Amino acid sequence: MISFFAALFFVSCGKDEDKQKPDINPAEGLIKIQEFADDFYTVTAYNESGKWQIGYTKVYFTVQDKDGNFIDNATLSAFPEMNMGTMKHSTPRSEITKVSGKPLFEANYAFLMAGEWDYTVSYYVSRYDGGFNPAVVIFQPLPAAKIDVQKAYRPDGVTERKVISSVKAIDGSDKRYVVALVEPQKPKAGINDITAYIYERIDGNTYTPVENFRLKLDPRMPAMENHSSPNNEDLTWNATEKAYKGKANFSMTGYWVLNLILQNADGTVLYGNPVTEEIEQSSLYFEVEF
């Protein structure tokens, strides 16, 4: 089984590469982020914002030959790495999967920090010469590239917004966890579905998703006497979506802090604290504003 956090692969078939006409763009409606190319193929990354962004970022990929044909039968691997001089590390990321019915592939990342990352893409394409020779699987690493991961901002475009946290458990285990906000990307007044991912850091390149934890949720409005709201639901493990799901009630528009307490399956607090009159914010939180 392909590891969730190993290099990201699509399954390649042993037949001639499948092609779609170049005038049919499977990424229509998405914004191009960046191209990675050699003399034979171009891999293009897209998403809804056209940016690599700190925290949760969903990315789609296409593969095209030099005639512009979209390749359906391909395998890709991709590895992001932050070089900090004295140390290097990767980031939580998903396995890349095929989008059903079109030559389009998808993955998600949880970038731990903004800045310039090294990004290595390789492709595998099986090609058949049309004669009696068997298909040949061609492997090729694309030229080394850099990607620019952007900060997340509040609506003023200046103040940074908290969308991901890397924390060390306070239970004495010395384990490290990453908590990333997935939804809402476009919050609204009223009840919002809230989604998050939780990963355990095994080493700088390996992050494993954890199941059956809990994120206790307490949304507050600091500018409005730090009031909360009714009908919120803690984030619990959803086995179908393989994510943590809950409800956040934003009773009015404005700036909200989503105070969190991370608990393991036994209910042990791993990080975060309750909000009280004396302590107005948890040490673990996300921020939304609309």
The other form holds:
Amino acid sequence: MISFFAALFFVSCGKDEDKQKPDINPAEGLIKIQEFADDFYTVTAYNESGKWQIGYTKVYFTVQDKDGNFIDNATLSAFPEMNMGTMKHSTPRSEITKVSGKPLFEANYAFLMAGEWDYTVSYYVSRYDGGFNPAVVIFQPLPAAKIDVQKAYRPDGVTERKVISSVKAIDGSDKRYVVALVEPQKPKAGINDITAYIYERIDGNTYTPVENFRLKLDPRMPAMENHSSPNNEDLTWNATEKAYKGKANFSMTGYWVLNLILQNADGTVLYGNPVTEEIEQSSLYFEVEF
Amino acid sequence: MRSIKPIILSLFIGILPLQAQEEEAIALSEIVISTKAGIDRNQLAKPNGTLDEYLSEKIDMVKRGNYAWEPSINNMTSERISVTIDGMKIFNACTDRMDPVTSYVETVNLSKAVICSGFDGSDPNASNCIGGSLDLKLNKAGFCQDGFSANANAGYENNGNLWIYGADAAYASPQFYVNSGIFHRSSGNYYAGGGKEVPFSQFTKNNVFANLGYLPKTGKALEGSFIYDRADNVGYPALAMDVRKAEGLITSLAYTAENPLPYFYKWENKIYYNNIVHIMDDTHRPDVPVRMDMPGKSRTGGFYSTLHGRNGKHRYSFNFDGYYNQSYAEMTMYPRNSGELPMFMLTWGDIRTANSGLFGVDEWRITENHSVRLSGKLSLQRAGVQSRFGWETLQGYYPDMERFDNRLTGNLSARYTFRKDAWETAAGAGYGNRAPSVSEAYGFYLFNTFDSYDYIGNPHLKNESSTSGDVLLKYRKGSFEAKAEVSYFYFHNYIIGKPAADLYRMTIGASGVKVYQNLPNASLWNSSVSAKYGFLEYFTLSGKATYARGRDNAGGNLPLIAPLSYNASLSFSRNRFYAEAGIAGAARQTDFSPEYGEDETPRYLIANLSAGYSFKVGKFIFNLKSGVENLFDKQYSTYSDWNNIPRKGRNVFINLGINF
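Next up, the form predicted together with its partner chain, please; the one we just looked at was the form predicted on its own.
To see the whole picture, the full complex is given below, headed by that same chain.
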């Protein structure tokens, strides 16, 4: 009743659209993963699988007040941390940004490992009169929570699937990189767009996307004597999408290994090796099965 | 290769009176509906030895196993020749070419085969053919006074323990006819010369057919035909797979009218539908790298309408035909790691072909000695990939391919014949082209055991064209007859698979991948001489030799070209007794093509003996036949045998037929 009047009030005021009716969920069609709440707001994470998962995953968030209204005018941040006892580290991730046009937020994660991560979400909800000063935004952390990042399995449900790789460069620089497979999420027979992210690990909590590298691609089918296919394209930097894009031609359904060689902008090999008769797989690879 | 199996030995082509040039004359002569075209009981009674008379020098059979043999005309097979059943288009459903359409009919279904060479213009329904055409005529009882008749047949061959049973019955009257029958063949593994068993050469085959005719009024006829043919457990010695089921359903409905228009004496119309299902798997094979299933299907519906006419010295026909074919084949491979998902692909991605053409032929008998025949056909074809899955996988190889394309094909030919006294001479010339076949344009990783390559189709192929000429010289006097014939084909954009070194084979153990390409040119030369001489009243001596040579644009040999082959026989025929002794052989294949996967085939020579006797008991006529093939149990294979799988060793056969 109160929310009804509140909604009526805001509608009658005409300008403010920071709250929406509770029955229109902007994350409609996605599956809820987890809720994080304090006494005022609830932040809910969604994605397509309903699970935190190893490797690349795109996660959406909604912010609701205690009446269930979806808050548009919020700012979110989150910090995942893996506590390994002797050391702690985070994982490659993007900032949480607003999806324009609806009270929905999005972020990319590239979880380096499965297991229980500490996960702290902070929020700031601006006053609906627009009167706050961004310079002094103080995020309110929600109570510390745990998230359970699932392993990626092949369709047999038993064997783990390689979707992310953390490597130490072999060019002598000792730099560390993380390569995460983004697409294809729904592979098909024929030519598939293939997308990956490459991050340089600055420290355990800082991973910066690198530009203008190259991932040489060689898809193979181990069950068929490691045969390959024509018209594959290496993954190169796409400045518009801020990701590495290439093409993989799957001549049939089944289990494919995407063998990769990571090169920097000069063409120096940073990791991975060519597939030969003797060496059937690169040390840097992803797996796709459909 | 001429040692085609004797009549009763279940190779249907054997019992057909194959008469190339003679048949053309009949095809254009005064056939009216009331003329009985029906069952020729005598053909079954004909002794084995007359087979060579029936077989035109133009037809050859390429062997893929014990079971299905593929016809070859002028050293060209399915892509370059047209094979129709009573004018009906029918296409195989096996991507590995293990089921030539001739495997879906049986001897009992057919009365004769009409063979045309090159573009010689006598088969109005042939499409996309360059090498020639084969039209198998159904065995109809016909509108005649024969009344009721029946026939039963049983045969046995010791090599492979092959059994044949068949029975059919007919009722014919001037207004109505029906004939129907069943036929069964089954064989175990056969044994090559020397006694070595050829594993996976077994088969079982059953066939049911019915023909029906009704004459609602004089000069108007309605006819229907139906064939259901099913083979089970067919072994393919040359492959790592067998056929679980090969099924053909062939149906048609025809309306024929006499004298429909001035200057036209006959109008034939037919609609037809056939459905071929071919299911291959390897469940009976003990050890294979990857288990796989390969089902395929081919469905064709079509029509034709032909007007036959005559005016003065001209005899002419016009034909309008059309068909629509769906060819679909898939392959599922099961990885050794059973946790992995099966690998699936469409080897024919639901390929649709619509084709329609107009044909005309005129035979002008200028004088008693001179005649000229002109013919032409123009066809429009639209073909492409209906399945999105199939299209997308092909796009992985041809990113800019169109999903469907249109092609115009056709041919023109002229033939001049001169007959005087004992001499006959003829010369013909033609030009024509063909669209690529389903496999050539859209096939996806089709494994060919012959050269051990995976083949990928090429949607960008140009039409293949051929300019051809042939000369015939024949002399006949008394009981002596001699004939010499040569033909030459010069191809542009000859379609053939060429190795693509940058592509990975799919089939484990394959030598690589070939992609169909257009060779700028190629040529093919065929020649034959034959002679026959009757003497001492009851004896006939006959012999024949053929030689062919095919070359690609670089002067290299084309594959699957027969080496010098020959046969000879001496026969004795008196009253109801017949006996024959014959030899057949081929010289060493010197002009083989390593590039296309051929190795040298050694020469061979085999001997055959046969005898037949026909007798009557009351109303029943008995035909008894027996003989020995490959008398000396030679181990041999021919140039066309896949993987050099040896042919049958010594084989004793016996057959008994009863007619009344």
